[in-house]
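Shown next as structure tokens: one chain only, the form predicted alone.
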Amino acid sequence: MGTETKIREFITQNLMVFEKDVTFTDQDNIFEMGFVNSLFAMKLLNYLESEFKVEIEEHDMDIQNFSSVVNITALIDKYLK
């Protein structure tokens, strides 16, 4: 499994939301959405640490690398590298 599909699963699987059928791309802004919140983060924060042994560093805690998939992949990917 793709670095990408295991982030959209995660993501999927946390939403903050109570409706059955959530959709959303990999470019969507999961927070503008109103999907997730600062709880959420954290949470991902860990997963992604923990799921790709990788420690995201201070200066890439900015929200905007977590937005969406295709952000936080092009992170995770940054430190696979």
Given for the second form:
Amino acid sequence: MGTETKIREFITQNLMVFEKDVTFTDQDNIFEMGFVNSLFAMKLLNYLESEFKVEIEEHDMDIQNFSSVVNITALIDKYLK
Amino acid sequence: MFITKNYSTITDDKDSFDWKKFFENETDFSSDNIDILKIFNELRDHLSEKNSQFGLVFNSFMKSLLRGTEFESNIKILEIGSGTGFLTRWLLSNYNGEGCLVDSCNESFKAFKAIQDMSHKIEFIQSDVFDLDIKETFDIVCSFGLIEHFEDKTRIMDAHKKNMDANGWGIIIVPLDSPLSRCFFEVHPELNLGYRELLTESEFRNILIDNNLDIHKIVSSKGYVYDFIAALVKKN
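Right, the form predicted alone is done; let's see the coordinates for the form predicted together with its partner chain.
Following is the full complex, with the preceding chain placed first.
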């Protein structure tokens, strides 16, 4: 499974909304759409660091880097290079 | 990305900044047309709490605090004045164990119940921290944004130590007295509904030392709309 697919799957499984059929594109800002909260941000970071064996540095802790599947994938790819 | 206004047309030397020209050029900010409410609201907007950013900042902050510290497996955590227990949830996401939250606030209890997160074993005791009547001791006793609300530091620190295991740890987090924090609380009067101190690192250290706690580490946050500071302590 590729990085983007794994990230998308994690987000889908951890959405904090209660509607069953929530859809979002890989470009959608999941924070602005109100799907997730601070607990999610914390879980997402833990997931990324353990799944991809990276330690995300403080200067990258900008919400923009975590706002969409595309942006998160780009961030992880940067660490995996 | 936020880009600040460029006033290089006025001067490139801050010591010779022409304030008269600045006010003349700024039609929105001319001396007879200052919209205080607009400025206030823009400042509030810049310094509004963003849950997702908090999650990221808090994660780095806690990792920095606990780097190099080993905990027993299956740790028992007590969080007093817990609200919905964000600190406990962070700890349980990173270390196996179980949590006990204590808060007298009915709204916190309702919010705790509303969080659909069954991945952690957490109990909520609705009680005043000073009336807490449990005998068991905990590997970690913690609080986030609690002690600054009490003038009597001995009483609130005793509430932390009471159920802390002899070899246990304390994690205490408070807002840091910094220009940013002062500004944040200045423009958010709706958050100032009771007694709150902003503590410098030095004042924070003295409170811990005066209450017989050994300080193992102190870290400050970076990147949130106000600054906070945490101490990792043990009973001495």
